[in-house]
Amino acid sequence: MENSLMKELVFGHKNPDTDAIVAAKAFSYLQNQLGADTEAVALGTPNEETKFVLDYFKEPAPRIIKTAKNEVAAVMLVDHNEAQQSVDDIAEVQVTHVVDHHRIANFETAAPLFYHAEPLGCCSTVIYKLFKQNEVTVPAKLAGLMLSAIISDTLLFKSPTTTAQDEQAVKELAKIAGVDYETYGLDMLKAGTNLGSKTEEELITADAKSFEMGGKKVRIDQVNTVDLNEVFAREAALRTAIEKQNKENGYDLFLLMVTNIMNSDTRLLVVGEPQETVAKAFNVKLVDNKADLPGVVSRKKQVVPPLEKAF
């Protein structure tokens, strides 16, 4: 019984992307090497890109949990800290560790904790630094997973969130994993843009995050593609799906970022109110609820901050 109480779960945010899944696996491995008893789990199904990564490195997908308290008394968070992005019963468990690369919001704990956050392009880069700090070797398979996460979060270094440390980490991890990161990275990103098989519901949910801004519930989803027109051919159906989600979940405003990973441009579809705040934030005119944002690829750096300011 003693041991089951000591075990902790490690997980990333809801609607997990590659970094959320990989960072959990990487930090759990590191913690276990340092003597802890942890298991990496997920708060949702891996997306197409992450499935490609897990298949490529022959790594199983983590099991999915809905709640944590029924299993453990304490948890470790990676790649997020905001309560609404975490496990449903986050308030009922102790958070002992957080490793992140996002802003800190809606986060407080009753007890002291280990908290390590850096403004790098990817949480897995932060974790790679912790491996080095603790002098723990990264196994080849895990190195492959971690470089995949960094490429995913930085869009192969095209995102403005990319730092020199992210690039350096990928190069070092690629040597350990024995992969050509440029060729592999492009294949991986393209695997994530296979959208034809997805329903509108899946497209607007796959990479969505909720934010509180100026008393409004704002939902921002990002879809990566190699062809904007392919996505906007489904615009009417996408709008309907978004309106349904807004109604069911009480979102005031829903922003769908459709990002072309080949040329780093985003087209925004805005459903809900206040539209004028969005127009002001990006200094654009919304035509038919849409606007083109050239050079915008990062929700974290290029979409959330101007919106917060406008609100």
The other form holds:
Number of protein chains: 2
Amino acid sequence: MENSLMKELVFGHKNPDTDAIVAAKAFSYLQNQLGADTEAVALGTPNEETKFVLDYFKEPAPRIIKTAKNEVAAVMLVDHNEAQQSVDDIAEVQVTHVVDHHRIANFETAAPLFYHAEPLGCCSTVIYKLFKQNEVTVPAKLAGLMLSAIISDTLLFKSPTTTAQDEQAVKELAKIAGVDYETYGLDMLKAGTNLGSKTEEELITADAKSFEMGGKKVRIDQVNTVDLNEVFAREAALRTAIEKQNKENGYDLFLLMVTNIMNSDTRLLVVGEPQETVAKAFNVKLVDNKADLPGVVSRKKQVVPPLEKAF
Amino acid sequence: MENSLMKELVFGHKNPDTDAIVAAKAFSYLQNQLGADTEAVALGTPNEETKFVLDYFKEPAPRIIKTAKNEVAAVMLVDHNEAQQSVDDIAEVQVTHVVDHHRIANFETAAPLFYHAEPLGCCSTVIYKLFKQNEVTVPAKLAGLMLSAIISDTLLFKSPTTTAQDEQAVKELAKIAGVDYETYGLDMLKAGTNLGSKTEEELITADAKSFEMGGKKVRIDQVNTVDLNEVFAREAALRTAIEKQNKENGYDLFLLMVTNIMNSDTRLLVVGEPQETVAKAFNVKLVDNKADLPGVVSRKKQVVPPLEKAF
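And the form predicted in complex with another copy of the chain, for comparison with the form predicted alone?
Once more the chain from above appears, this time first in line as the rest of the complex follows.
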């Protein structure tokens, strides 16, 4: 990894989840150890789960930025690459580094860059491998943050995105951090399902990502819960909030994935058009705009690819 | 790097140069050592320089393919990522791995993948680093091929794309291959400048790449020589051939870079429109569609970025 001398910002995607926050902190730390001058920032406030993680390891939340060009000429992206998931003025700064574990789309540079992506369950696992390759030691607190991100992204290894390398990384990081990752991990995941205190608008925004598919603006949000019924008791209000967002932001289609983290099933609420493309993508019949998707927990691996294909 | 069990093809860009041919052979060898089932192929016949390299190290030229889907479901790209530089049916196969040293543009996947790019002078240098990371030994013959690619891409370290890592890689590979890289390298570069036997159409095609800039189709070719006058004695015929290609292929703008590898200067011949964007990009006045660009030898680093910016 070659480093420039000018300060750069490092950040994950909008509506940051635990990995987006942690991967930025981890990659910024690694880059600074290698001689760069970087600061980890975020494109939004930490969610409930991430707050639990930051409190547990006594780590401050990152500074939030709305634009980058007013501060720096160059940036490093973690845990995303698609422009619509990045900082609003991403086109006006140079991207020098990307570390990611997603598909590549709607991403373009004018010059060569460092880009490292692997199809692993979590971006923090990819970054952990970069620490090893560069022979940089992971401090105990950062190890705790990184294992939290991996547990979050893999739902404690229940997600089909989980690889042997993610599990191995958590085990190694748990030793450095000195935590019982199974007990801690379940507490952390449950902290993220505290939905009662959230408005409908918060629920449909917190983990939402935008995609362009077949010329349509598609929005996909995921809510983790331990009780599907608790969420669907608010279905009418959720629909109203989604319809409002679709109209205000020009989304053609909104998919709300409500995922039960205890049994790894998802119930889908689909607002907008084309509904039949969603039905085709998952080979299901939508009843009252809803469908159960048993065993589906991963937006990246089980929702985006079939939907992309159906479009 | 995770590997699948199905056979995959590995290839570099259209109009292959030495790096495109060699990087495919090197990455295919590495992947096979790691347990994958791959075959290195090419999207065109080796040029004069590459023929010299393959003859010197007694390595057969790779099989040439026109399409991929008739053979495999998945492919690995080296030394390129832009769709218009890849196999014609690239959209119909899955890209599982990319190793590159160029900008990223016009590249999109539906699923996560292994993507490793670094801003180094040669893709074969990036691959050499992957051999080291994976603790796989480079065989002597492959070492000779890889140092040839690095010398080719960096013009024996004269190109501004050259990094300390490219030089170091050549020195280490030369020890493995048992060659005097300086003497061999100059012989190899000169072999690539044997232009007298080539038609104008061959000259403007051999190393040409297509780009989309500001909605325009831009074609950029580079010809290496030891004597600019030898090439520009054929200017009228070259213009006619370029005008014919622009018309037939819908190129709006064609830049022919004629590069003197002895003193690292380029003379540009610009056919098509907008001419003023080219003048602005390089801060020069085009006289009779030509401009001298002292010290310019790299399309990737010294031509594409300023042109992209001007558009």
